[in-house]
Every structure is written in C-alpha cells, then in structure tokens.
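One chain comes next, on its own, written out as structure tokens in the form predicted alone.
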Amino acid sequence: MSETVLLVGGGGREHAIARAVADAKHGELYACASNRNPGIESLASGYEQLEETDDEAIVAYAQSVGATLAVIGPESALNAGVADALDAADIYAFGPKKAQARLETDKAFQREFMDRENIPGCPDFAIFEDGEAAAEYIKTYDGDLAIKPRGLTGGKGVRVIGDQITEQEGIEYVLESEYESFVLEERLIGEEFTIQAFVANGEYRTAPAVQDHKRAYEGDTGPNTGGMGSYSDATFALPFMSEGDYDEAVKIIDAVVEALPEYNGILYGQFMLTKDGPKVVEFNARFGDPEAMNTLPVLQTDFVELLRAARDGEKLPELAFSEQATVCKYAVPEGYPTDPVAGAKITIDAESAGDASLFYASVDAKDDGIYTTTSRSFAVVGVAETIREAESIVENAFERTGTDGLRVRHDIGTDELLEKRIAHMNEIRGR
C-alpha cells in the first residue's frame, strides 16, 4: 500500500528527508514550508507555502492531500504543537508532541528531567530566571561555564566561558542579552559528537555518530552558527572515539527512551566525549541540520516502511546503513552569520555537483536562477569508502562550480582536522 507523506519544513535537513521519502518504494511526497525549496519542490507531488508553526493550516493541507503520514523537520513546528494537531486529526506525525519536545525547546526542563530520572551524563547545572542572579553565579563559580538561554535560539545563543568568551564577557552577556532565563552548566572539555535515534513505541534504532562544526570559520574560530558542516565514518564510531564510547552514549539514549515511553520521532543526542566518557551537551527532538545529510544518504532501510512501522505499532525494523563515510559542507553567504550579504547567484545544481549530492537550504528561487538569502544556502555531501575520499568529492564539486559570493569551511573532513581531533582526545585521556 502506498503512503502519502507530508513533510513539514523547507531547509537542507528537510531536503534530505524528502529524498529519503522519494527513494522509498511506497511513498508519495507532499511538502509545506514558509520558504520555497527548489530541491524539495522537484521531488514533491505538491508544495504549499505555509508557516511551519501554523498548525491549523498544516492540518488542513494534510487533509486536502490525503496524508497518511507526516514528518516534522524543524524544532519550531514541534514547539508550536504541530505534531499534536496532526495526531488529533488522525494523521500520524513522526515527531514528538509539544510536551515531549520540551526536551529540546526548554533547556531547564531538559536538565531537570535528566536529574529527576537519573539520566547518566548530566553535567552540573543551575537555572536562573533573571540576568542579575546568573551574573552573580558566574562571579562565584569555581571554573568555566556554558551559558545557555532557556529557549530556542537556532543554535546561536550559547556562549562558553574559557572558549568563546571571557568571564567578564559572560557576565555582560547575561545582563545585556535579549534572553531573560538561563541555564548555566559546567564547561565540558573534549570532542563533541551526535547520535540520532529513530524512536517509536518505546523502541529505538540508532544511526552512525556524526561530528558537526558549529564555529563559523576554519580552525574552529568565530561565532557559533546553525552548523557549517559535518562528517561520519564508515563505522558507527568516529576516528577519535572507540566503539565503547559509542555504546556508552547509546546507553544514555536508552535511559531517555525508557523514561519517556510516549516519545515518538527523532531523538538527537549531542555528546561531549570527555576524559570520563560521554556527557550530554543537549538533546534535540528532530533530525540535525546538517547531520540528517550525513545519516539519510547512507540509510539503506526503506524510510517510509520505518514510518509505517512506527505508526502501526509494529516492531521497528533493524536499520541498515552502507559502510561508507560522509562529508557535508555548507555554503553560506559572505558575512554569515553576523552580517550576511544576500543576492549572490548560485551556480551549482544537481547535475554540476557530479558525484556529490546537493541539498538546498535557504535560497531564493527566481525565474533567472537561484540566489542566496541571509541564511545557510546549500550543502554539498560526498559519500565514499573513507572520510578523505568523501571530502575530496565535496571539494571537487566546489572547484567545478565556484563559490562566488559564498563562504565554505573547507577544513571540515580534512586529514589535518581529523588528526587534530584525535590528538586532542589522546591528550585529554593522557595517552
């Protein structure tokens, strides 16, 4: 039986989801988003321009196309209760309801949940409802802190004392910031990685680990972004970690799923591999962007069959991934993220990308071509036997098509950066 799948969202992550649905045997895709993504539009039978937070309009569109399944991409839609609204209309939504999505959308809830349920890997933390109290805590805390606004910030609100800013700058941040409530946590030192788990009916299946690169510029410098790119290896672990490290992180995911039996959708664990093992940086309640573009291209299991099993309460299929490495690099407008300049014409397309895959994110499709906006423009992904080969595929695509008006973190996935990661982890572990 064919399924009609509604995709909510129009970024690079959603383009990867759209391709996974299009590649499935029994799925017809419809999509809705606030922007027009030409990559998703080319794969969908219908595309409606709607705000991702407009639950009533999304339900009406889902009903109009006869949707039997829905996949929710962005956290803003989850926070708006779109999954709740779709489920209330008897349309199965692969994405947690608003109450469960608080695991991402409310960082104070996240840490209190971990503390209450004895979830392993929780750092020391304190919650503050005003900047003055947060500033006083920073002054008296013995050590460096990660400063996190309580709600959603698009991956750009966190400041880390001793890494990005000084203690005095941290005090100024909480006093002068647009945000009012903060979670202050001990600074975790190590190497970050993420694991995305497919969760439904009290079960879960995990994907290979991915390392994202938040900092804007090469050498891990500059302000945080939504993610400049990422890589995964041909195994489930990454070069700087062991299979045992991966398994320890999965035990943390296991504890969360056990404590939230009604959770449904993607559970994304962002971990810091420290000298004491994996610690939780945060949880997200949806696919990562860019991590979805590493995971879904190597997923061999039929994505729609996975969604169908989740909806019907059946045992989730064991996930099969090709034993290949991936490298994803985002092209962003010049000046991103602090002072982005829109309007550059994008010269790359699916055909000119060659062996690489192209995923559009935030672009402006006009009659005479596709142009940049002020957000991340598109991602190029290479898949190969090794990280080195996958990285070369991406770079070859950029060299053929050019990047005028765009900026890329070319160091992602390179031997030099990988060796730096391995050396850093060996130093932390005293090897």
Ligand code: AMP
Contents of the next structure:
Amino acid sequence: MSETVLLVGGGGREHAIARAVADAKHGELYACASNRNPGIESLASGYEQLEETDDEAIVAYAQSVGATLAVIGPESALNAGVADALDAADIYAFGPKKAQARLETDKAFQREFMDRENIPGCPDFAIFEDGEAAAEYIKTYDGDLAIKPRGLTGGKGVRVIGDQITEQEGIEYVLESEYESFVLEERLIGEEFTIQAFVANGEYRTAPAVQDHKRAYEGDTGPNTGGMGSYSDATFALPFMSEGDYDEAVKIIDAVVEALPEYNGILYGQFMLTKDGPKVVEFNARFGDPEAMNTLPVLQTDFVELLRAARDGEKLPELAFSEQATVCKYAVPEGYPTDPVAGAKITIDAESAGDASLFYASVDAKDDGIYTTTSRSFAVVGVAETIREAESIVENAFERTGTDGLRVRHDIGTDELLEKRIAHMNEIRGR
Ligand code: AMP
Ligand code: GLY
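Form predicted alone done, so how does the form predicted together with adenosine monophosphate look?
Starting with the chain above, the whole complex follows.
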C-alpha cells in the first residue's frame, strides 16, 4: 500500500529526507516549511509554507493531504510538540514527542538522564540556574570546562575554555550572555563523530559514523556554526577510529534506547573519541544537518518501508548501506555565521552539479531565481569508493558552477585534514 508522507522542515537535511521518500517504492511526498526549498518542492506533490513550530497548521495540512506518516526534520518542531499534535490527530510521526525530545532540547535534562540511568560515557557536569554561581564554579574548577546554555541555540551557544576561549572569557560569557541557565562540564579532548540510530518500539538500527565540521573556517578555526560539512567512509567507522570504537559508541546508544522504551525517531549521538574511548558530547533527537546528507544517499533500505514498520510496530528491517564513502560541503553566505550577507543568486542547479548531488538548505525560491538567506545555503555531496574520490566530485562541482557571494570549507574530506585527525588521535592515545 502506498503511504502519504508529510515532511516537516525545509533545510538540507529535509531535502535529503525528501529524496529518500521520493526514491521509495510506495511513497507520495508532501512537505511544509517556513521557507520555499526548491529541491523539496520539486519532489513533492504539495508544499505549504508555514512555520515549523505551528503545530495546529501542520496538523491541518497533514489532514488535508491525507498523510498516513509524518517525518519531522528540525528540533524546533520537536520542541514545539509537533509530534504530540500529530499523534493526537492519529497521524504517526517519526520523531520523538516533546517529553523525549528534551534529550536534545534541554541539556541539563540530558545529563541528569544519563546520570540517573547510568548511561556510559557521561562527562563530569554541574548545572547552574544563574550566571553568578556558574562563574564561581569556573573560577574554582580544576581543569577546562565546556559551557553550555541549557536550551536550543542552533549549535552556536556552546563555548569551550582552553579551546575557543580563556577562563576569563568563560566567566564573562556566563555573566553577560543572554542565557541564564547553564550546564558546565569537563572539557573532552579527542576527535568528534556522529552516529545516527533509527529508533522505534524499543529497537534501533545504526548508520555509519560521520564526522561534521563545526568551525566556520578552514583548519578548524573561527566561531561554531550549524556544521560546515561532513564525511563518512565506506565502512561504519572513520579513518581515525576502529570498529571497536564504533561498537563502544553503539553500546551507549543501546543503553539510551533501553532507558527510553517509548522513544521513536532518530537518536543522534555526538561522541568525542577520547583516550578513554567514546564520551557523549550531546544527543540530538533528529537527523544531523549535514549528517543526513551523508547517511540517506547510501541507505539502500526503503526508507518508507522503514517508517511503515516503525508505525505498525513491526520488527525494523536490518539496514543496508552501499559501502561507499561520502563527502558533504555546505556553501554558506559570506560573513556566516556572525554577519551573514543574504541575497546572492545561486548559480548551481541539479544538472550543473554533474556527478555530485545538490541539496538546497536555507534558500528562497523567487520567480527569477534562487537566493541565499542568512543561514547555510546549499550542500554538495559526493558519493564514491573512497573519501578522496568523493571529495574531488564535490570540488569539481564547485569549480564548474562557481561560488560567488558564498564561502565553502574546501579542507573538509581532504587527505591533509584526514591525516591531521589520525595524527591527533594517535597523539591522544599515546601511539
Ligand atoms: P553542542 O551544541 O552540544 O553540539 O556543542 C557544540 C560543540 O561544542 C560540539 O560539537 C563540541 O565541539 C563542543 N563541545 C560540547 N561539549 C563539549 C565538551 N564537554 N568538551 C569539549 N567540547 C565540547
Ligand atoms: N551537525 C550538527 C547537528 O545537526 O546538530
């Protein structure tokens, strides 16, 4: 039977989800988002422009198109209770309810949950409801701390002492920033990686590890962003880690799923591979953006079949991946993330991208063309036997089409950066 799938969200991640639904044997796609994403629009039978947090409007649209399934892309929608509202209207949403999404939306809740449930890989942490007390703790703590505002900040609120800022700047940050409530935790040192798990009915299936690049500029410098690009290898691990490291991280995911039997949707684990193995940087309650663009293009299992099994309480299918490497690079507006300049006309399209895949993100389709906004514009993804080949597919696409008014981290997925990661991990492990 064919399913009518409503997708919520209009970024690069959602364009990748849209493609996975469009590639499924039995799925018709409808979508809604606050922007007009031309990539999603071209794959969908209907597209409604509405706020991703407007649960009533989303339910009304889902009902009007006869949705039998919904997939929620962004955390803002989960935080607004869109999954709860769809459920109340008897429409199955792949995405956790608001209470479970707190794993992402409330960092204090997340650490307390890990502590209470004895989830492995939890760094030392302390929670503060006011800046003064947090500042005192920073002054007396022996070692570097990561400072995390409690709520959602689009990946841009965290500051790490000894990495991006000094102790004094950390103290000023907790006293002077717009945030009030903080989690302060032990600074983890190592290499980061992401594992996304498809979770439903107490079962889960994991995808290959991905490494994202948070820093705005080449060489991992500059402010944190939503993620400038990412890569995955042809195996489940990454060049700087072993299969055993991957399995250790999956054990952590296993413990979370066991502690949250009602969780459904993507469980995204952000890990730091330290000298003592993987530790949890954070959990997210949805696909990563950009990581979805590494994972879904190599997923061979029918995505709509997977969603249907989740909805109907059937055993989840084992997932098959194509055993290829992927590289994803975002083109972002000049000045992103601090002073982004919007309004550049985008010159790349699916055809000019050639062997590479194009995923539109925060762009606006107007009558005379597609324009950038103030957030990440579009991603180009290469899929090949090796990371090196995937990387050159991406670079060739950028060279052909140009990137006027845009900026790209050209170092992502290069041999040079990969070797740096491997050397860093060897150094940490004393090899
Ligand atoms: P988050 O918003 O929690 O993903 O944090 C953003 C980034 O801050 C992460 O991707 C890490 O690079 C860094 N970060 C967060 N927590 C820690 C930690 N405990 N130690 C070191 N770096 C961290
Ligand atoms: N890639 C980071 C995120 O999706 O939060």
